[in-house]
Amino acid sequence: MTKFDADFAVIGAGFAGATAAWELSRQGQSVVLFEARDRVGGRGFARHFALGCDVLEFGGAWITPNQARVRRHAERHGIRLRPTAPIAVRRWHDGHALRLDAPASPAAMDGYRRTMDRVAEDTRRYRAGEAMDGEGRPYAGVSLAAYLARVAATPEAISQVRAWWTISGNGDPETTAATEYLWSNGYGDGDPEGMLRHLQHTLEPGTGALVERMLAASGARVHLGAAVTGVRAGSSGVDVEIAGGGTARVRGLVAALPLNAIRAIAFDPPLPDRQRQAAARGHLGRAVKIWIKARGVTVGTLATGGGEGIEWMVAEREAADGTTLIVGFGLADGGFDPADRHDVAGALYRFFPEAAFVAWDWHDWVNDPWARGTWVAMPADAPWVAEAGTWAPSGRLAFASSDYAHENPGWIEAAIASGERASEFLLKQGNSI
């Protein structure tokens, strides 16, 4: 009889992995979890601001009203839902100048409205399940840049669409699917402002705290600093190989990994062709998220546009020292260096020229070896790389991640749902594995 180190192994201690461990353990299965980092949480990452005692989210954080799974786990494990600040003040950068009255000059407003009305119409059609626009052209296979050219978007409209793209599509507009924006835009019935109105809560004391409590309650044996280098699946079990030596033998395995991190693991036998191609191609999520501490900025101020660098900023809340904490998003396109004080201060002053810059902090997800990107952004010419069907489980192996979840990819809720599905698959296999 084969001797197992545990019934199941989980690779990755993000929300997908923690959920898989939770679900397997509560069905009486023993679970061992391997996490390459020295912490749990994955791309949910809350920590203290570099200069101060405020705990901030440097990865995914927002919770929407209909995300019941994460809300249930938060309630179960004593995590508070912190309401986001309502938007009280609005600013726009039209690509040329900061505006406090409207997204475009009076002379350009008609063209701006025509563009945004057309985008809203396409959003409603796409969210209703229609594959074609009113002129019979497909939504699929079109990059954001190509889509904006198709609708003859004005420069002012492009400036605003790009700003909201940094928190939706978050990839190169020339290669990332426009449907990423249309879907997110649908939270406001075609109005991009609705995206933010939909982002109603964050977690306190943080996403990582919820993952920690989920794993503690599961009873899974968690190994930090344990990067998995290989997975060998045979007729009698799965061998999990750890960097620096050591293996674990289990009945089945959940690979709860971001899409762009899968390629770092050697699978034996090799993954099916479609999965290998998807892992090699990866997704295009390349957002930059920064936190800025400043004086003289009103909490609840939202500023968008500009077309470069940090294109979206909101004054999120007051810091413990009375300054304002501002979160900003842009694209990692080489034109803005989030590690450079001059670049970050310039981004602040473009939206808030009256501000006094104090400090900033960020995390580089694009070069993080265990993430290799931010939230999922599908290539326009290969959306299948992040489709749930591409990552269907088989035999002793199941995949789980917000990147390729069946429901609303990219969200914490999606990661939890994918962990549930992966564990359900392995449990249904029963004695066959």
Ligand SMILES: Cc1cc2nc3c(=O)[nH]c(=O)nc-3n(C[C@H](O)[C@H](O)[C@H](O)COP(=O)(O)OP(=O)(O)OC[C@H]3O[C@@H](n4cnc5c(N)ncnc54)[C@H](O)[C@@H]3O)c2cc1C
Second form
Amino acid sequence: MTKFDADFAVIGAGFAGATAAWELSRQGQSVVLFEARDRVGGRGFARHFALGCDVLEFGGAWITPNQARVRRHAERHGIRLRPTAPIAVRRWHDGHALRLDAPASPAAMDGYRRTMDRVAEDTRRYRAGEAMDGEGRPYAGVSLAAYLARVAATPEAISQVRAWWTISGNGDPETTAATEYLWSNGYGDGDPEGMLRHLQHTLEPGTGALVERMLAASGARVHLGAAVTGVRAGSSGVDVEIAGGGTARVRGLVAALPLNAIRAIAFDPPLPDRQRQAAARGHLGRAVKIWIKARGVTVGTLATGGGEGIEWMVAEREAADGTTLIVGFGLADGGFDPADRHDVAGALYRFFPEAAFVAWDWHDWVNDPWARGTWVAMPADAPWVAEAGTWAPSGRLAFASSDYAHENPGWIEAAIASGERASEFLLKQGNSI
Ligand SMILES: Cc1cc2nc3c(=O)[nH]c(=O)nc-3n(C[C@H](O)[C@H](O)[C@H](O)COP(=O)(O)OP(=O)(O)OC[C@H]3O[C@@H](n4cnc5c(N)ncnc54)[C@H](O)[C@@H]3O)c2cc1C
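Switching conditions: you have the form predicted alone, so give me the form predicted together with this ligand.
Below is the entire complex, every chain and molecule, led by the chain shown above.
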């Protein structure tokens, strides 16, 4: 059986784990990192489109102006930022028909505006730290569906809110907290399209390339295809068990794991009750992100709505073969099969009936055994599952992930911040561990 002893071990080579490895190594500690996949990057996953040479992000991609840590690491490691294309053309689907002029028919426009003004007001209140709406009803504990019923949203407004939900809350609207939407909507001060303007850059060679360079520069020993199955923490150290044999004995451990992947690891002694319950429950993020190649779609077109399937699409850039690369988001809710050519082509034609569908590609994060979901989405009735306090470090063990980070959970920036905190905690423990 192989022994991988070091000062510290890190589980997971996503942004959180790479940051922890980088920070610990910088302080002169030896670090061994175990990654279950055959690649680094985790939910940052850029690869070639199935048919063609274009490198596309199948997981996290957009970098906002707030993501200072990502920008700093990108600069340090020579990773260029690519600006996103500005939106020049707009299309909406109101649930009944494709609209080229406005999100709703002239007859439905007043009701649509009333709902969206009300959502914008709630967005501002919630972002300003108000716990209640103007009528004294709490924002917390309410699902998106219940919130939309509360504000008597019109069908056309629901169609648009759901579309933006696929890139924000991204869970079942019946069970996921509406506050996920109100928070994200705040990036545009209540204007959903402002949220898109916030998504300013992507990393040119891909997110995985940045993680790779962070890890290479850290000097940590990285083991791919090394799924951790057990963690035993004792008074003299932590033993880490790897599937198929192999162990490590270390002083401290950063478990840089997605919330929904924690339950697969046996902890001895068992995790505290609250953490066990949180790991068992998990978060609800289940977006479908899909790339479509098509002809006849203008780069810079944004199309939203429809209430099912792919509800949000941006024609992002021209592919090497001259077709247009369109990124789309929907919810994995059973009605639409992202693996089915007919379903995907149908989603394209709903927004672009004049287009020619060429090909598509995607990654199934919901059934990915090392993610079990997309980015964090809080259950309306149990936000504590993903709260940073639930995953507070103790003794020799610190958790790190964007899913339960202190600030702006869900973003790559949050993963990096959580890796910094976890390593800082272990380093502070110093000789006492
Ligand atoms: C479709 C999609 C779109 C997104 N869009 C954006 C965006 O535009 N901008 C943005 O900032 N963020 C976005 N995100 C979120 C962002 O990608 C994540 O928040 C971030 O990458 C998470 O990093 P992490 O290190 O916390 O977790 P992960 O990247 O998931 O890393 C965890 C690692 O742990 C490994 N692992 C799991 N179990 C084990 C085990 N038992 N043993 C060993 N290793 C294990 C996994 O394989 C993985 O590599 C998106 C995410 C998805 C899925």
